[in-house]
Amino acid sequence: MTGRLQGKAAIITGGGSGIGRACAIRFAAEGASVCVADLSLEGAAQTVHTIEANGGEAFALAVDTTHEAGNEAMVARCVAAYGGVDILVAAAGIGSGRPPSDTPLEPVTTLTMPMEHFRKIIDVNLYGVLFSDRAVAGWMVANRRAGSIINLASVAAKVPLPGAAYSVSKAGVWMLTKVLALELATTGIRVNAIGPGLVETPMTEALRSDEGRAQRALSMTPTGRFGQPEEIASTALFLASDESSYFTGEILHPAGGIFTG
């Protein structure tokens, strides 16, 4: 362990897979005690198993981030276990509002997307982040504790994608990040966002398994490859650590050159 987060307590939502899992494992390797929160307790427990096998400290917690009370309980559980909260990575999110059992369909437009799918994406990707941010920042303010909040947005926060809901949700996360950074600037709580490009996670599996769609997606990326979750975790580590002490209200794009201008 290099100890860049030694003595810190971190909550990672969406910690059961993908970018959230990579962040949890990396943070624990850097000395943080980690609350691994996920809708899937099984996924969170698998992440904790990996952390503990490498000598780190963590526990798993089932949380539906779209429920405000669930986020408050998540913070209370972390405080009870580790004495406080210093870092939040709000990584829980979805790419589609379709049930997992649905047969993949062609991309929909704003006019054809069922509204229940649209609402689900907004609920998870925007309200879920809002509720997690409020719960953690509320505890930090009440306890005069400085800290770092990191929200997972996307390049879609700035690039419109068909179907609207995903881009709208991530644009909302980016604006939420800026508003909270402004409101909390004098408290010692920093709020930043990460806007990844195409990353090899379960969320992009359907796209990556379709050669035509994958090639079209990669044509947007100058480096010509998908990113790895660990590369996003490195960005989150920077924002969580004291090395980014003068960063707040910013969005960093580990995106393979999608934004070059």
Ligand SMILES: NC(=O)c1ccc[n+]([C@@H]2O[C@H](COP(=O)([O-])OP(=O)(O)OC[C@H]3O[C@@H](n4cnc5c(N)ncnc54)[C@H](O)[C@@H]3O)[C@@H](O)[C@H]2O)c1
Contents of the next structure:
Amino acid sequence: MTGRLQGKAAIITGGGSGIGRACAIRFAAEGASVCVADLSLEGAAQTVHTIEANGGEAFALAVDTTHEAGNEAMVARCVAAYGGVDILVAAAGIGSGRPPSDTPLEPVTTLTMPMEHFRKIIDVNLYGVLFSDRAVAGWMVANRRAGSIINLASVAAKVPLPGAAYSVSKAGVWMLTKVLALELATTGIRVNAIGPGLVETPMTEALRSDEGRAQRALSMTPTGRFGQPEEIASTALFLASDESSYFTGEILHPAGGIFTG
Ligand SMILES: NC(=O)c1ccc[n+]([C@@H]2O[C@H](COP(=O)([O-])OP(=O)(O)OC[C@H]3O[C@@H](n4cnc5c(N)ncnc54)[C@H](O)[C@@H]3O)[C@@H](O)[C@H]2O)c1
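The structure above corresponds to the form predicted alone; please provide the structure of the form predicted together with the named molecule.
Below is the whole assembly, all chains and molecules, this chain first.
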């Protein structure tokens, strides 16, 4: 099916790679005009190139989502280009990373992680999403526009994964999603989250290329495989479209059955 987002303007942060890129490409194929925003302008431009090659409409924008003013400018650019904003996918994020000395017996923990590293993860994964949400929802409220906001959380919002700050940041995104959904419930602005399991993107490349870590990670996943970014984009499309009109404050888990237990 195509055209499910016809006439809609979407901002995708983290649109220069992985899940954000897959969302941008899918949304454009469904008729949306897409602002592809990323710290990496080069990555965003590559996404736009693919969208345009498929006949879609998009532009690339450099943004650091941890700067509140940058998020406001991002919304202003989208409004100038497309007359408004109907959809946000807040997919900009970073993983915990692991120091080279890290071994399965010595995972990075809350006690060993340098605090500036912990703070950086909270800054990008939680404050970045908060600032993007505030900028987009603020514009929607001021302009009495309904819309759909989709935050990228993780299964780590509910399960403590090694990596200390990552799970903390994602639990924050999940609660932020619920609080915003409640506050905006009567405005026509829906706010939902996606909590993927392990997805094949650059973020998980180091983990996937380490056989031991990859096997341990997959042992949590009953389907026994990593997800594809396009499978997360399908979930985002559902939440962005009117098909999910009675959903708000929810988290959906495209996660290969991680929560069957
Ligand atoms: N890949 C997975 O297995 C997985 C699982 C669960 C949740 N997630 C979440 O999904 C989201 C996307 O992850 P991904 O796997 O596509 O990662 P990715 O590394 O492929 O893409 C992340 C993008 O975010 C951008 N980015 C980082 N910091 C930024 C900032 N301050 N401002 C703007 N852009 C910034 C990067 O440049 C990159 O293009 C993240 O929030 C991640 O935590 C990923």
